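Next comes just one chain, in structure tokens: the form predicted alone.
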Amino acid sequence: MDVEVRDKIFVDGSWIKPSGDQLTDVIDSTTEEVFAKVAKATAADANKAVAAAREAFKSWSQTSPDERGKYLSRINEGISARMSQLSEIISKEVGTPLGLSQFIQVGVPASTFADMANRANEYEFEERIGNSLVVKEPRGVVAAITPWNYPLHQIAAKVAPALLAGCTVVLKPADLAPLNAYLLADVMEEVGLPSGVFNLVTGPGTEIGEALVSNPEVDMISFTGSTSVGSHIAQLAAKDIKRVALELGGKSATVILEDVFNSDETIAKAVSGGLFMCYLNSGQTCIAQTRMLVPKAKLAEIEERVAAETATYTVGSPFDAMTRVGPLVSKKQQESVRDYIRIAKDEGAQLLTGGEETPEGLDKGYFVKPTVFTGVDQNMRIAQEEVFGPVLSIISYENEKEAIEIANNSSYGLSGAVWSSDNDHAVKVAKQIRTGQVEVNGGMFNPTAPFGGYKKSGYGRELGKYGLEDFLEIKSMQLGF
């Protein structure tokens, strides 16, 4: 197998070799195999490529937001002509199957930057209050701290609207998943982006990620991550001020509510939906509802319809047209979701379907079953922990009452679900779930919608205009004529 070698950062326009000579190895999470190496950089190098951010801020701060936007234009149609290539790429770092990757992985983030190129001529960045003009500013320099289970849609989310703003960037993507950003720079350099505005630096978060949010010329970091990493930038960030976006943690509910039962299509659907939010992307989604909530007297007609549904989702490499779930990113992550379905059976959560036992036939592969519990206690390690990986967890209730308060019963608030027979009902109990978002009644994704938590899952938005004012400053001109 030919392994891919990719030993420079992108910095200051140029692909520079990194003061240090080592490289990271990038593991197929389906066979195993070292398939790529990257550049492993050091924190001098982080610093080289925030000098470059800062002074190309200086030029790139002062264009037209119309200017900005043909680049960005130019940068969807860059990613769009590289579909396959990406696709094929994170479904082997990530184990996504390949035809989700090409959707979700890969069109997603295309479209981003189509919509930012939209808003440049749309968004106002001045308006007239009385007798002051308040201009919206770019923040400056941003330090772009990705993680591995959507790369390239999260790079997306921050780099695009950054770029329109006029901010200009240093992204350190995952270790996990960094060759997707590889390509993006491709990209930058090719639509011919000036030198500095983008910056690509890899290598360990706990040095380069360090640098960047420890770097005073540094003016906002968004990181997406775990909650523990996000609250230690946040305390590093406070030293100097900065701005801080952060995209933590979930621990979503589907709250099946009992008029659903009415319908036997409807209830076909709150199982599907709910299903499929949970096993997207292996569970290694934030948003993923791992938590299914559902009136106790229909308890025992769930179980039998979820355990037949889950049966339907084939395990297995993510080039395979039959899967639905493919493998976890690493040994480390299979281990953990692993650990928590022992836990689970430890604190008397009830084994429904699935378990930590490799799935048949595959040996080879960081690969979990999916795994579905009933009879749990929303106070269990696996009611209220993110498991990032597909294990969902079954919890009854007496009364709709009961339902949003277990719902909300969570450190966590970035999403969630809710299921009724009327559409009124099912959003009044969704103003009632304290999340960043919620799906009422099977509602999609809309990716230029804000998107960001409530409580322990962060703070700040991302994608649409709201994500771009999350890069600008407010500025009162108080005029005098």
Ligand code: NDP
Given for the second form:
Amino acid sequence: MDVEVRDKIFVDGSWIKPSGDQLTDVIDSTTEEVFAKVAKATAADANKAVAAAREAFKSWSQTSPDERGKYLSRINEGISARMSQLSEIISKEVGTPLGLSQFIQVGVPASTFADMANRANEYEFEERIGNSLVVKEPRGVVAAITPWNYPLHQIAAKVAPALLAGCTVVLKPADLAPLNAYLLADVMEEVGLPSGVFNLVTGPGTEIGEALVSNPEVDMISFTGSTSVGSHIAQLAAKDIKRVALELGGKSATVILEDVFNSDETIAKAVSGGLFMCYLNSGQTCIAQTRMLVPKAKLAEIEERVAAETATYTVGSPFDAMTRVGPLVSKKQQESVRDYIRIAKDEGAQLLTGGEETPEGLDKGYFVKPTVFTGVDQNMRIAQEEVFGPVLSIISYENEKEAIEIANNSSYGLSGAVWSSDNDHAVKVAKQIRTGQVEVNGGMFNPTAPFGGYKKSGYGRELGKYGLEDFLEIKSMQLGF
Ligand code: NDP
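What would the structure be for the form predicted in complex with the named molecule, rather than the form predicted alone?
Below, the chain from earlier opens the complete complex, with every other chain and molecule after it.
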């Protein structure tokens, strides 16, 4: 097999050799083979990229939103033109089934660039308040530190609004899924983005990430990843009062209300919707709905439906059209998820289906069976911690008040879902859930709606108008004329 080698980083508009000559292996999560190698840069390289971004900020920040929007349009076209290459790469890196890769892993980020391009002429970068002219100005040099689970989406959610705002960017993508970021840098070069406006530096987060966060020339850090690293970054950044946006973990609940059971159709939809949002991307989704809350009297019916539907989630290669659940991203992630399955058993949760054993016939690849626990107590670790694998906990409740309490019994506050046969009732319950997103009766993910967390799921909002505003400072000029 050919191994693709990208041994340079993109700094100040050029592909340059990093200061060391080490490379990082990129592993195919299905075959466990190295399919690419990328540059392992150093802190010195990260600082060089920050200097380039600082210099470029002088002129980029003075361009018009219209001009910046035109670049964003062309970036959207460049990503769309690479749809098949990018989706194949991400399916190898992350394990996402290819069809979903095309739609979610590449289609959504392309549309984020298009959406920001449209906002160039729609958004009011200036407004009058009494005798003041209020102007929205770019925050400055942004360090974007991104994870591996939806790698290009999380990059686009930071880079597109940052560029429209007039910021310049140094991107440090996840080591487990960096190749897609190289293709994005190719697009940036192709569209002729001015030198230093976008820079790509790959290497270990502990070195490159820390260097970016600690560099005094960085004005803002936009981070997506684990709550522990997010907290560490916020503490480092606090020293210099750097702006920080954090999009962290979640432990979202699907709340199935009693009245759903009035109709066979609605209960079927609720179970399907909940399972889809639990197993999506093998559970490696920050908004994964990994807790299903059901009325105690209906527990047996739900268990039967969940077990039957879970059996339809075929596990296999992301390149097989029948596959609904691909491998996890890495050996480490696979081990971590298997450990959680063992922990849940030790804590007394009942295994309904799945388990920690290797799925039949899949000895190679980081596969884990879709696994469901029932009889889960809301305080067990399996009900509290982010597993980041295809593992569902069914938790029963006595009444609606308790359902809402259980949904909110989490240190996280990212997402959730409510199902009811009465739409108004569903909205009323959704308003009582302390999370940044709630899907009501199967409402689809909206890539232009604000996205972010309450509590330990982070702060700041990504996507759409609110996502753009995170990259803007607000200046009031009191006019004496
Ligand atoms: P991390 O939080 O460790 O990694 C996210 C990004 O931060 C990566 O680019 C990483 O670089 C970088 N990074 C790591 N350490 C530092 C540091 N000290 N300073 C600055 N940047 C740093 O997530 P993991 O990939 O290790 O995943 C672990 C768990 O986190 C998952 O099991 C899941 O529970 C959760 N997670 C949540 C996500 C979400 O969307 N909310 C996304 C990904 C993970 P590098 O890749 O080089 O380590």
